[in-house]
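So this first bit is one chain, no partners, the form predicted alone, shown in structure tokens.
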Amino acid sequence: MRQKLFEPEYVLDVRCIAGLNGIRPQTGIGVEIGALTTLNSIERSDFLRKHYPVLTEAAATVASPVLRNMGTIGGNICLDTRCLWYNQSLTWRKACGYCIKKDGDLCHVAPGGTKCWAAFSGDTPPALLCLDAEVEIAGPSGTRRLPLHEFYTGIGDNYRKLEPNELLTRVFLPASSADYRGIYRKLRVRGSIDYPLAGVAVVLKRFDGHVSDARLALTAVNPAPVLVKGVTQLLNGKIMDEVLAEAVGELAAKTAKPLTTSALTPEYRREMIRVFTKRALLAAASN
């Protein structure tokens, strides 16, 4: 708001809505997490750490402890997309002729394009995608529930399916996604506080030493967090090794579409997706 990226007429504090806070396991169904549950509560939850460890790992990397005490899972899911040209003062943006995302019709990331490429930079959504999460949205006509992967549009300036008069209220993790080994790896300029410039979430389940299921999701390298297609088929029934992890890393790098939305080059961020994917898979397989 200080940079006039948001200019609301009113600001409403929703923190006192008790029904939207808390982690509530449901036997045989999974777990319900209120949208106002703090990231610190998720990070420290014994239940989530035991059954959905990739989520607690991702939550632990967000910003700093002070901010995790205030920031919520709902806020992280709804985090605004970011760009080197968008996250600036009004004076700076005016001098550049604004951009598609705010006040203009030009994309500085992809000149000549009609699509906004501002990147999504939330840490918990890729973990939630790996866990087949669903979200509940409330509005004047009632509530609706949809898979998290359908919540994002992949368009930087209109990145989520949430109307101005709607509120994200709950997150659901199914019992079928419980007890996967989970790893989250994040590239950032500093070791804390900073948003991810490339992030990888991995969940893995094995039987008799062989991979029986695996999922991989990326953040900060596309206008939306994305699941990498083909990972399960590539790994299913095989024993994880360096060669296999490298192959999945190449697949993830091809899925990543980083453009010049941050200070680091797209080439470096894509390469780190490959590296982090390989490391995360080998770490998950060794746990």
Second form
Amino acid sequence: MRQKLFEPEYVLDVRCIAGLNGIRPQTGIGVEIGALTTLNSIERSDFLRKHYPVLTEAAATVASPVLRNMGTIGGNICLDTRCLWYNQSLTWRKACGYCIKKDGDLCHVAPGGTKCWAAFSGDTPPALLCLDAEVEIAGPSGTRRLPLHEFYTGIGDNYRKLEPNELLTRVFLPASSADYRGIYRKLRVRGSIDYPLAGVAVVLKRFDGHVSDARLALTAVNPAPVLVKGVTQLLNGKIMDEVLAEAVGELAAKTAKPLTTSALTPEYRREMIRVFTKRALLAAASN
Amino acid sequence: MKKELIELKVNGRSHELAIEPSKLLLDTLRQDLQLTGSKRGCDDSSCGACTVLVDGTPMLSCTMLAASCEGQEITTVEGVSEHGSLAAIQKAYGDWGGAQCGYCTPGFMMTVKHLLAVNANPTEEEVRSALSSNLCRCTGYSQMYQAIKAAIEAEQKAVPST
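Can you switch from the form predicted alone and show the form predicted together with the partner chain instead?
Below is the entire complex, every chain and molecule, led by the chain shown above.
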């Protein structure tokens, strides 16, 4: 709001709606997390750490400890996409002729195109995608529920399916994605406070030493958090080793489409997606 | 914007204030209550110079509306001293050079106060993780780490464990 990226007529503080705050396990069904649950409560939840560790790990890397006392899971899911040409003061943006995401009609990142490439930079959504999360959205005509991957559009300046009169109210994690091993790895310039410049979430289940199911999602390198396709097929029934982890790393790097929307070069960020994927898989499969 | 009457509890005292509902907690503390300890640093909720405790939890007062803190207990750096004398952590920051220009110090005080309130004997990792909420651009963090260690030792000497 200070940078005049948002100019709302009214601001409403919704912190105090108790019904939308809290982690409620439902036996046999999964767990329901209120949108106003702070990232700190998620990080500290023994239930989530035991059954959905990838989420607690991702929540623990968001911004800084004090900001996690204020930031919520709903806020992290709805987080605005970011770009070096967008997250600037009004004066800065005006001097550059604005950009397609706000007030202008051209993209400085991909000149000539009409698509906005601002990067989605939330930490918890890739973890939630790996866990097959669903979100509940409340509006004037009642509530609707949709899988999280359908919530994002992949378009930087219209990145989520949420109307101005709607509110994201709850997140659901199914029992079927409980008890996976989970790892989240995040690239940033400072060890705290920063948004991710590349992020990798991995969940993995093994049976008798062989991978029985695995999912991988990326953040901060596309206009939406994305599940990497083909990972389950590539890993199922195999024993995790360096070569296999390397192959999945290559696949993840191909899915990543980093552009000059953030600090560090796109090449480095793509390379780190490959490296983090490999490390995360090996860590998730280690005893 | 039309002002409204709110009651704000700060450092153990109740204040009745007429403020705009859009006024930030930081501005209310500094302008209406003259509690200028909390500082405006980055103004975009990254640096932590404006950290205050809201019901014991550190939060950034530059990103909160004062009106939504009604009924909650707010503690600023002015409320850290004990009976008019410096708290152990304040003294230790002075002794160990934990502050240079001092602008970030009130924010750090609140973060550290919360850390020690929930965990009287934090590990090195826990201290460093807590300090990662605030930015300091001159002294660095090592002296602060030493100051916190010294403050913990001083507290333990003052209150012999039984």
